[in-house]
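Given as structure tokens, the chain that follows is alone and in the form predicted alone.
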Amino acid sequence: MKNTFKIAMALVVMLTTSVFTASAQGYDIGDIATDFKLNNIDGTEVSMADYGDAKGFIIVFTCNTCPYAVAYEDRIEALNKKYEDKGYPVIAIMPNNTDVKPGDSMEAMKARAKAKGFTFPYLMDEGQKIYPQYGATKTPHVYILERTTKGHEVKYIGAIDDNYQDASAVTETYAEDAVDALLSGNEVPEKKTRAIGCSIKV
């Protein structure tokens, strides 16, 4: 009886550890991303379910205060302008703890979006509950999702391109290549790249 109890407890610990590890790692290619409902800079709440005609999404974890994220702002805006009408809008999510980074407060996000003329939603991950589900670790960190019969399937994870310092010197446009492939019904050529940026502040 004692041995049976010990075996049962060991199985519980193993299962608990396994679930925790999968959750801590976030999404991988082929996983189905759950929807969210987060506050936008315009005072509304935004979720993927709001986009009835979307074929998918370009989810970008980004912020005001990271130099890498700032360097990519115009390129994120360009992605939305290029792909929103084709069914792949950008949704930007600010994942940082604003107690640690006051420059990423909602008021600061509103000011930055106005100054840069963002045409995409800029949402706050209040409570920092969403970015761990994705497994995002950097700003910026990109997840491209495709709407399928199973849900929003993760098709690409990583960087926007291969040169954060100089947009004119980019030779690999990972995010664009992924969306173009999906729009053409093809496999994403490079499904995972290393996101370059600032660590998310907890």
Contents of the next structure:
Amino acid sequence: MKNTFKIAMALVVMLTTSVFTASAQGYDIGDIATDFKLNNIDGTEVSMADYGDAKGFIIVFTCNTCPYAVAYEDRIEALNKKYEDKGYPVIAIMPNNTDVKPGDSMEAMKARAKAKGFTFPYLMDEGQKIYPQYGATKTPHVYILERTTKGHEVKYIGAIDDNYQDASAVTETYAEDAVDALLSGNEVPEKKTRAIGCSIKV
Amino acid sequence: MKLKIITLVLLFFYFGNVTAQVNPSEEKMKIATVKDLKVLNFNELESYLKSKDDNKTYVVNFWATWCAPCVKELPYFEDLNSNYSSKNVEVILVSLDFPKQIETKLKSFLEKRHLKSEVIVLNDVDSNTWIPKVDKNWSGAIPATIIYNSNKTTFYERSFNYEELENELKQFIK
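Let me have the form predicted in complex with its partner chain next, following on from the form predicted alone.
Once more the chain from above appears, this time first in line as the rest of the complex follows.
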């Protein structure tokens, strides 16, 4: 009897785990993305709801410690400079477990943002609850959202461009192309792209 | 007691000499090997892998020196390579280190670690094109591993310990 109970419990655990794994896939194009309320490097809390006049958002999961993320720092800043005033601000979210990556602590994030002169919020995904909902797997990982009557609709998932090594040798500006398309009311030309990145540290 | 001390002293001299004598030549050998590091784009890597013996099972791991979980699992891939080489298994370590760090970082790393598995550098910025060719579900995060032989291919976007890696490999070899 005891054993049957144990087996039943084990089955329940297995089933719940598999269901959880399946739902941890994250968003696809057309899904409505969750808002968040996360701590920013300036001590405030930031939500998408705070941006009254935004048309959408460039959400970038990024960090201090990944060389690919570092290679894109200036380009993330350039995206914000170019699109904030047009209604598509950048919001950067740091998804790593800071016990595993102390170089991504709030203090380190503040220092990095100051050194690089980030003009966008750089938020800590404390408790690592937001990135799994989005389905981010690596840094950097970009989600471009459009504000619609249904909510923040996912319009683009993937890379910033096609050359992590050399910004001057980029031939495809995927993220810019997506925002430009949204601003002019067109379909995003390439909705999903892939690039190498550092796995998110749990 | 005296004997113990003498033994210790002798041992010290013995090993001291061994290190002094063997290391420089070994170091030179390794440097020579590392000089031959293949740096390929994805098409070249694909044709190189296709040119290899199809009777073998290949374990191809995508890694980089800057990727902490990759570096952590490298010894398991090394162990797998040596423990299963007699069973027609070959491990290939595909480094995604930045080209400008091949000389400054990757080569010294390889010299220090004395890796026995073959190391190839993949230098191809157009990852949006080649990542789906490795596996359509790969998001691009590393570490990532693909195990394949002529019958079967499985892709893993995850980290491994030795037991997990060995269990996966066992499904490929009979």
